[in-house]
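As structure tokens, one chain now follows by itself in the form predicted alone.
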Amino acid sequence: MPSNGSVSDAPITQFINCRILKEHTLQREDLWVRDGRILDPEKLFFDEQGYADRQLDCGGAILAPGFIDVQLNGGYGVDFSTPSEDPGAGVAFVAKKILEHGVTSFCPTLVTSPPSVYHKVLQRFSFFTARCEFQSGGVHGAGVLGVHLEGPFISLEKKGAHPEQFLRTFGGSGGVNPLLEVYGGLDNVSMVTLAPELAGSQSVVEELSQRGVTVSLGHSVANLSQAEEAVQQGASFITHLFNAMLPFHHRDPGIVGLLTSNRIPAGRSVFYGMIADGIHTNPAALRIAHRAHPAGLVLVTDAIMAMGLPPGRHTLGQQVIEIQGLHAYVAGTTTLSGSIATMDMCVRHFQQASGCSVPEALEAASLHPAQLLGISHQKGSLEYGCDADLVLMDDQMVLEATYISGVEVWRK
């Protein structure tokens, strides 16, 4: 037996002097890890008469959940687009960095590109996400919860920075055969984007869903009722709200109209990304949102490979990408592609933009996006029993160090 009267030999870690993030308010708890999960202390102390081996003072911060990204393109000079001998380098150098961002579990991005892309990468990516200590994330950077497949079944008025002549439609043959054929696998797939208004798209959703693939809604130009069908056929999730779709109308809000539609099957939630940067969603857009449907708001990047690089050309997929201050353009015009933002930053902006709380603020990119991939249970909180997956922070959340598992992996 362990020498403190534990039932485990595992070391227990007691976060003390610090304000949690538990039950949607600032607490003051000590947090208790051990085996790199939450630990409950009653039951560490009445059942098993165990205590801390070690306890960290975090100096009256805010300790709360890691934060997940759904929707990260790149970043440092890497991206998940463009083939290359070893995608999984790219993928790790990537989620090495952004633990210093807070970010502890994402979903590697690729956006519509030709076939012959999608096989090698997402081939390779399999490799590599299929080992166990990258999809838990570590000291050698965070988790990854498997790819984000944004495009190509996507609407051509509304492709954004997509490059034209790589877009598809679903064809006459049903279910996910169209996708198979384009990805060469939903192998470690996690959601896919597409617009629900391509002729066929029912039973897509509905297949995907059935597999456990998260079905989100973008790049369209579909109307509310296209939209309501869809999230009765299975989707769950609106790709950058506002952004690549139609602007709202009183007589037909199109996908914005989710947030507040009557037809949203019981039981059910949709959640809408929103890339709180300061240039793709004006300040009052997001209090809209976030009034609208404060429980559905989860933040994304967006982030391209140029986040963390200086102003310049880059690549995005098939695309040239021109970085000027802030804005990330399609190079030669005005269109804006994807952000060069990171987490944290997000977290602050949406805070100070919409006027809501600190927990608010940190549960649209934490519990909010765990919930909507269905892993709340596990990520996105701190109740007991789930990852020890952390962020400490200071009052204006500028964040002092992040922890997976209960281990420091970044300190400012």
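Positions refer to the first chain, counted from 1. Note that this is a predicted model, so its numbers are computed, not measured. First, how it differs from the form predicted together with the partner chain.
- Among the candidates A89, N223, L309, A284, the residue located at the hinge where one rigid part turns against the other between the two forms is L309.
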The other form holds:
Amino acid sequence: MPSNGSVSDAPITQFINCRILKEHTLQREDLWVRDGRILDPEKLFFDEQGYADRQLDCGGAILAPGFIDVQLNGGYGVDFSTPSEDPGAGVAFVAKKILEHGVTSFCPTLVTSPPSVYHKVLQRFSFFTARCEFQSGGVHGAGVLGVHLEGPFISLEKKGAHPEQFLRTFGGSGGVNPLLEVYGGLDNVSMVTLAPELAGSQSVVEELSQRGVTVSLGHSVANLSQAEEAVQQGASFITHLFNAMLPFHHRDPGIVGLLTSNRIPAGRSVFYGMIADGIHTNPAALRIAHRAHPAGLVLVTDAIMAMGLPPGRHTLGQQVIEIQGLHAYVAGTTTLSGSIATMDMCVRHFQQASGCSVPEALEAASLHPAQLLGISHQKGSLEYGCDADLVLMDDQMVLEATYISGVEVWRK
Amino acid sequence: MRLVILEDYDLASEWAAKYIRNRIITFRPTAQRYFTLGLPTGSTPYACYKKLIEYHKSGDLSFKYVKTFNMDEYVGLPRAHPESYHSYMWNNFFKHVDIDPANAHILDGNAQDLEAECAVFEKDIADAGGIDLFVGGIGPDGHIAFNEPGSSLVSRTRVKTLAKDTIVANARFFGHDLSKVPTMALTVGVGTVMDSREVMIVITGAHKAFALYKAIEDGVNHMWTVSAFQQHPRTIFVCDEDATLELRVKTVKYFKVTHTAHLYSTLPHFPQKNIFLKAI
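Having displayed the form predicted alone, please output the structure of the form predicted together with the partner chain.
To see the whole picture, the full complex is given below, headed by that same chain.
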């Protein structure tokens, strides 16, 4: 509020004694917030002759943009793909819990499901994302950016844990009509994962991209040419690199080859999701991908509903799962049933395994997903004007607090 | 004139910063009676500002009741440009101290009416009761602020075209590309600085030595505008050894002796304790 009021009378908070992630390094600078956005203090000083109403001492900690998880299937016993009476309540519950992991925005992910589930969940979803405070997040939980629909237009051979009976192909008509039919609509859909080798995919990829939906390649047996064509039509992401796709082969690198392809259209970049829990991807493979294309690496958890539950046996819907440390097995077997690592764990593991710098590790969980979704002017960065979604952490990247729009929403 | 000679750049900067600090402290500024300070930019005062920030952070020095007036600003350079003097002052000084933004005056090189902007600046200084201490540097061509060779010694705040020497000297801040350096600036006049109650000029480095010689050992001359301060009742020149390289040995020896005698006058005097704190 102390200002000449020429721009705003809203209170100003100044985070002091911190190192902020800016311009790809950690800088010893203060961070200024007003109206939930990051403020340019120089403009405040000269234009408004203003200064902060209050100062928050960060104790020398690192202040970075909040994490963005573009692939989260559920957690704490909630499965986004299992229809329940109130899908909104489940998403809200998980959204609140993941604040503890530094996630300030996320894309609830639905795996391959029957149309009835899509219709119900997405419809219910539209209702409560219409309330924009849920979109940007707050004390009630991380912001919901939009749904990630992983399937059902994927490859039978690479279905992984997706239910076979609900896989679909595009049919002959072309365009997104088959998708509208299956999903019931594309409102509030941020991303669709599909297999580009399916007949008719080109027009789908093109139209989805034009509608502003991020197209991701995954659960696919596409070769490199097919993948490159899809990128040229507008695809920009690879769902959990290495998993559910053909392995890298030196004469046909497949989807993995996109990381170093020279047929990516100018001015565009291919991003790729990595589950850096130390289990789903061997650290050596993680390093190969990172070194080949560091700017495209997006950390995702791909966490399942068992994430956040204590060790031991849990009956979740039709499945019985056993949690041992960071592993979640189908009970009584050594088959992995999904990942349960949290986003902050993934950030730390990625940094240790790859030997990258702290800023790089943090950007893989904030800036890169924001760039992928085309929202980096607003999220994933501490540039002036961006939303003040922040995480406070020590040098080992252990979280101390989470902020959304400049308001503290979780503290250790 | 006092000529204070310190061994190197850091010591000279520290001495200057302590002098400013002590001036402000002994003045005991209040909301009814502000201390007005004239300020420079550039590489010379950089370490001095660092020291002032240090004194502020340690709790010894507050700028709450200090008003500042900067000497100059480029014309036509966007205020947010990293080389503007607004940026310099924000990054190197204002953001680290507790000055009230309303009391930090810098000429606006993007004003619609540059002449009016200069007139308002002169009025603001007058309204503030004049300047208690004007701190400045010197260019290699002996200019004070942007009062280039040939500037009137009784000039006021106005628009000036920069001399080739100055543009060349500034090129290093613009990627060594002469075409990117601004060619005009708003600057306080020689007369404006002469009106202040005290003037302190900081001069460091061998490349400034000839200018210092011209400023204090030759006559008052509008080709070396800093020489005007020979006619000011209270001027201090603070320099390092390198800056004295063109002076006569006699001059240097004289001022070194007198400096030792006056050493303790830079110390803050706390009457209740009657102790002089060691300045250097």
